[in-house]
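Here you get one chain, nothing else, as structure tokens; it is the form predicted on its own.
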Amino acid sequence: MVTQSMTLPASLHVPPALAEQLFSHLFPGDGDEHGAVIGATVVETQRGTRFLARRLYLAKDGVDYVPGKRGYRMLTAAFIRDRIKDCEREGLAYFAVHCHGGTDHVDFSRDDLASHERGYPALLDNLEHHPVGGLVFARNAAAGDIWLQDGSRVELNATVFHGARRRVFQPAPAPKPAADPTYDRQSRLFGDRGQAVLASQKVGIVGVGGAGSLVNEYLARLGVGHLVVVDPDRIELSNVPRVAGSHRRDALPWLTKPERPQFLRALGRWLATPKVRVAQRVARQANPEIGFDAIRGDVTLDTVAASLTDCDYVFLAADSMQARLVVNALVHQYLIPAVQVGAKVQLDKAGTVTDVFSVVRPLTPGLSCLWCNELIKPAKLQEEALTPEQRRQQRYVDDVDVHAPSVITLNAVAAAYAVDNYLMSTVGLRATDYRERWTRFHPLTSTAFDRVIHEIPRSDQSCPECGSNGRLSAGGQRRLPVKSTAGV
């Protein structure tokens, strides 16, 4: 249930398909004014209130959006009544939307604000628990006037359109930030504004083993402002060749080497440095000012997953199917773009290498989904849910204690490409018609044509995860697929 007040700043987040419908409707090329209504889920986070656009109702010109009695155009009473009922039924905030002329600046007219004064108190009574408001768009700008149940009003700080190229709309362009000489060479590529965007970002990393540890270092050196790093494991001696920033002393080899008694080896493994602490050390060395949440835990636990719900982006660098399940749900449910990154060496039963590849799969809210592309296996989820003893008793299950081959260079290919993907999207360097692809790199393949394979991810609008009637923009209205820590 939405509270009487909100945590500021407030932002509206719009998934790609809904954004495309909205812009086609508001700006068809006729230069006229058009209207719509957005129903949005409300998510309160430590960094502010996020409105997640879940429903879009386009007002038909001359039927639902007609000449106004005091202003130029208005939504009809019947259209507003039906949409308020929809929002009340689904537990959504209500936003009336229209467009103005112009490009980079926009604001409400005097008539607009007067109509809010006349109409929004009654709409608040009808909605009972949720905010109502108005949004006005120009081609590259947006402003919002939000009314709360306690009678207060707040302005919308930003409207974020997700997709292969992230776009952020405000009422006017933000003032040019001060240049930071530390990042002079890279900000020559994407500008001081781009560097300021990176400094404002909060990015999650799930898994800081081979690939994730490199992602952690790259992001810290780029100047990302805040990292949330999740991993349950401690450093082992076999991790040192590929976990960036780890030292042999982190694995306590004088206690854990094979000739030591079992109880000493167990003590050494218990005292070894957690991977998240290594990641924190690396990030702070690169950027002493960085915010860093080192969470030694499993992303499949509710409290750990909740720590990622106000991130701007998430890197999935963990191998388990359950981690895929949780991060895929976060992407669509909370409109947080992500990328799955990793490398794999496949062997046959004789131990012969059959394939080597690195993989980068961007996950865009409502567009690219691990469920739609059959990359979450129900059988594997069931297998991972077994206890170690149950796994030992079921001989058909692979022995999870036998680790697969892993090499830092394979991880580096995937990590660099994934961070590059995040960087270009976030600072807005991509072309407007850029189309996202999933990519696999096969270094052993004989022909150059097959060494880099691009895939177009499939999308099913009826999918219960990424579909409009599934998790998409549901926020806290749906429970994430996590295990409860209540009572633990």
The other form holds:
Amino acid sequence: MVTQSMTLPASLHVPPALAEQLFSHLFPGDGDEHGAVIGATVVETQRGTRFLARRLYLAKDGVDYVPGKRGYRMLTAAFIRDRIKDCEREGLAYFAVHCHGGTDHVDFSRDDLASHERGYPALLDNLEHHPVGGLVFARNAAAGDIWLQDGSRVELNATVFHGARRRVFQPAPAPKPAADPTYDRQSRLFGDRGQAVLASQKVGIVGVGGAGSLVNEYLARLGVGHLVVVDPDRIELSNVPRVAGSHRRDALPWLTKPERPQFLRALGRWLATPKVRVAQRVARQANPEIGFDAIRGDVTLDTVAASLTDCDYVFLAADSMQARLVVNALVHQYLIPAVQVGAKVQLDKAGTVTDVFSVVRPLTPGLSCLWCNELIKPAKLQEEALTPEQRRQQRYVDDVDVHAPSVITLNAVAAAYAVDNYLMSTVGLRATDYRERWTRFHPLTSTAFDRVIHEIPRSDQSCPECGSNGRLSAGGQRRLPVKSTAGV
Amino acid sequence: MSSTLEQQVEAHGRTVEIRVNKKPVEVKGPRVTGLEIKQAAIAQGVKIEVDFILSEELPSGETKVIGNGDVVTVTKHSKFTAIADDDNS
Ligand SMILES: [Zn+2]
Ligand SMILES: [Zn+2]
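Following the display of the form predicted on its own, present the structure of the form predicted together with the partner chain.
First the chain shown before, then all remaining chains and molecules of the complex.
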């Protein structure tokens, strides 16, 4: 694997647990400089190069991080050598990290830059296939000087810290953007800067049925700049009561109504409007300039899943376990936060309603995981992998072809709450101590106390999906759990 | 080998009445796995399935997901909820 050139801009992405460790090491309150090394997976996307922090090596003060010969402090050669070897073994880019004083502005000193010139050519020779570089942090700012194997040198545009509160560090605060009168009312809440952040976002939506179609409309109207919408299905008449923006004519009722012959109904279903086209129509009505990728396909196919790897956030509003598996992997492997939304009307064998609820489950890289919480069931994955015919033969499983109850208002509660979560985190309105929770809304529950449930998800460091030795920050080094389209 | 009554009870487990979806359920406590709680609840007529998601209700008002293999210490005040793991969007 050779990384010879890079797509710009370059950004570094840091999962929450690693960010916390890094910050308490760099800023313990003594006002001094401290050092570390980050090993990062390199992911090339159309929107630029993403470095995914996978390893953090803290340099011990006085042992690994010592008084410098030319500058104030330096990492010892032995520490650097061992970390280069670690990065080489794991196929990671190498970044030396230290901190400066200050808050919102940071830049390398002349000594820092001179040390890069002296030292980095040798590090590049040792690492052979990946970039090396230096990062300098202030409390709210970060800059990076990245050296590529081809001899070119690029700056890091942004460092993104993921978590319930997303933070983006740059060398200096971005200039104030121009106000757009369209968004006057909402930018009174989150500012022109917040509005500009939304315009720069690329957000994926997996499934644009009941819940996803609402998410699509909310995001488009909020001014999110680019949506990637994935759904294999076409509109049926029974979707119309809950798919935002759908018309009866999208379902071609004159062909698909029950009294038509079988072949006409099949033709009608085949000609009906794809759900992603309805979503596109809705999004364009809200914002004619929106970037919109309408992908009529299944997220479990490699090419479809790959179209989500440069998103800033993903909404998972599809019912299948396989979709859960793929999106959960994207979250941890590519450091793309996501949220699973849905609603459930549960019936017993006699058809009596036993429970009704809407769910919102934020998925944070390395922290909250559908796999750790047993929301991905191996048995159900296998069952979904069967053809409909095979499934019919295995009658012991519930008939998946029978449509479960689904109601727009239940989906709307989940969709609005999930988009609200995304919004508050993205525009930076959250308090530092915000604690993320999974949430369920039970409208029929007798006591008010139990109508909204805040749930602490499990997290398991040894999890193969979200653990630091599993998919976390692995990027393209791992295959996503998808089916190959090659040769199809 | 002699042992106190308490040790014997500990070894054999004592029956603790907990709540699962507000219904009383007797389990052999005090230490019990998530799966054992669901199995006991099903055996005692609570309308759930073994693959439902189990959560323990905490004094803070929040709930905490309990995996099948997770061991929890239960008391007569312990309350759990179990809900279906799939949903329909
Ligand atoms: Zn410096
Ligand atoms: Zn996990």
